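Given as structure tokens, the chain that follows is alone and in the form predicted alone.
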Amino acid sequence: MDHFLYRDGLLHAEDVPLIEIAAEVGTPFYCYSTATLTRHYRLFEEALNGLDHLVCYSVKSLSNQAILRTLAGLGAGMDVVSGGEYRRALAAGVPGEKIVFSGVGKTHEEMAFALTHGIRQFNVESDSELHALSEVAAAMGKRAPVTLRVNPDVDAKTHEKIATGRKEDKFGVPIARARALYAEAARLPGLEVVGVDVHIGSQLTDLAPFEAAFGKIAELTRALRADGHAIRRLDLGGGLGIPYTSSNETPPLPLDYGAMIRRVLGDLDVEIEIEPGRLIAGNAGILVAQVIYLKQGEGRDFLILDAAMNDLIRPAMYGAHHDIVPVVEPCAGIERYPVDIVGPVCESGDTFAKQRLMPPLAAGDLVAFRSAGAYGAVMSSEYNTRPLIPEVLVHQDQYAVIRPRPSFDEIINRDRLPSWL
């Protein structure tokens, strides 16, 4: 469920008509719903109610300060994968003890900064990182709280580029080596072992891979405790999928996910951490664009928009589907025609949809890409010297620009000419 609905023939974000925002900020732009963000976060809280837990929002999915502060105000922790995301979380008012630092390539500088300003735990992904973190922490007179991210060799049955839990993936340590690496971690002076971490991929639409992975983690937890480790926390990652189409997709509900966690891990007496991003942010955001041209091609027609792959790269990168709807509601029963929906970037990959059935549209009409809140604005670029597009947050009948569109002068003036030019 989201809060982008037609009302009196116009698509609204909560109580604000999108044409009102478009008139003020121009197109394209991202628009987010506070009510949807809030509802989706609370679904996870309800799913884990009664368990000792912390919901750590995955910052990489949508990292604007206004979004982070909204979720922090609801009690969310944060999962970060870079020093920059860690700083974003701090700036949004999240205390260090509620920030989990993940990622395969943490630098010494990032480790030291997080240890200085506070950290809930580092999710360590290799034996070399384990030793590096111990050296950094010991030199500072500290002990870094750690989990080891364990790769359970479970195929999440998701897109190749977002699967992370198979033995051939770059993430985590092989589960067969986990006990030896935990023994090594216990010997290192700068570390404190606090738990186990696992994350098998993104956009999972079936609970079976989760259950298989969590079952392996339960067995490992019992073995590690028998080895003398005080495992008090399990970080289960994120990955629960969302419906990107208006039909035929039925991902598991957070309540079902929570019930499965209780069934598989409920007897371990551990604190549960989860790191959802897509399910919180995905359907809480849309991308609004304007039709520039209708073009008749050889055997097919094109709808050319002012949004492009640099604004929303998911279709080009993953072959991802987004429902695309007119901002002005079509008349009931109106005939739809197949069109290729494309952007103006000079790449054939700048294609959002092929032969998508759409109602008749004209130059100047507005369309909205649904389910664009996660991995939309955060993956955008200025390719073709196209400015990063505005982000807008709606709260009931109010809205605010939370990232303005830069001017061309601002973009060009970031360049620096060498002395010989």
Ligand code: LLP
The other form holds:
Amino acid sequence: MDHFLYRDGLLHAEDVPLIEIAAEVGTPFYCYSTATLTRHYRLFEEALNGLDHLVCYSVKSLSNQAILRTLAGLGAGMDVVSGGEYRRALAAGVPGEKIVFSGVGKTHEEMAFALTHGIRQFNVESDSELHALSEVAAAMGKRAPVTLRVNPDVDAKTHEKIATGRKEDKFGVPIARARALYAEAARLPGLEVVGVDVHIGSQLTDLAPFEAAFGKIAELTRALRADGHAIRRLDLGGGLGIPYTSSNETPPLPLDYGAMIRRVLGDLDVEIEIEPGRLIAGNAGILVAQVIYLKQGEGRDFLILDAAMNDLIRPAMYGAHHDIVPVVEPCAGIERYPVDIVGPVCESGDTFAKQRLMPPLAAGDLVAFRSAGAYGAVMSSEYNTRPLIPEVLVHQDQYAVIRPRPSFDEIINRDRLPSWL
Ligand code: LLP
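What does the same protein look like in the form predicted together with this ligand, given that the last one was the form predicted alone?
Following is the full complex, with the preceding chain placed first.
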């Protein structure tokens, strides 16, 4: 459930009609709902209620500071994957002690920066990173809290590009080598082993792969404890999927996910961390765009929008489906026609939907892409020198621009001409 509903024939974000925001901010823009973010965060809190836990929101899914501050205010920790995300989380007021640092390629500078400003744990992904982190921390007279991200060789049964837990994926250390690497970690002077980490992929619509992976983690935890390691924390990653169409998708609920965690890991006496991104942010955001032209092609019609693949790359990159709905509610029972919905970028890949059934629309009409909160704005670019589109946050009957649209001068003036030109 989200808070983008039709009221009196107009799509609203909570209590604000989207046409009001469009009139002030211009299109295209992203719009987020505080109530939806809050609701989704709380679903995880409820799901893990009674277990010692921390929900570390995955900053990469939607990283605007206003979003981070909203979630931090509810008690969330953060999962970051770069020095930039770490700085964003700090800037939003999240204490270092609630930030976990993931990612396969942390640099020495990123490690040192996080050790200076505080860190809950580094999720280490390789032998080489283990040694690098120990050196950096030891040189600072510190011991870095670490987990090893274990690759359990489980197929998450999701899109090829976002599966991360198979042995051929670049992530984590092979589970068969984990005990040896933990022994190594324990010997290194700059490290303090605190737990085990796993993340098998994103947009999982079935609990079975999670359960298979967590079962292997439980077994490993017992073995590591027998080896003398103080495993007090399990980071289970993110990955729970969301429905992208209003009709027939029913991914597992956070409550069922929580029950499975309890069943598989509940007797281990560990603190549980999870790193959800998409389920918190995905359906808490929409992208609003305007129809620029209708165009009749050979045997098919095109709806040309002012939003493009640079604003929302998911359809072009993963063939992802986003529901696209008119901002003015169509009359009940109105006939729908198949159209290709495209953007103005000079690539055929700049296609949001092919032969999508839509009610009749005209130039100037507004449409909203649903489920665009996660991996929308954060993956956008300025391709074709199209300015990054604004982000707006709604809270009940208020709204605020939380990232303004840059001017063309701001974009163009970032370039520098070398002396010989
Ligand atoms: N933790 C780690 C270590 C991750 O790599 C990810 C996502 C998450 C947590 C959050 O996963 P979530 O709960 O959001 O599924 N751009 C793609 C998704 C990439 C996911 C990358 N890792 C998309 O648009 O579908």
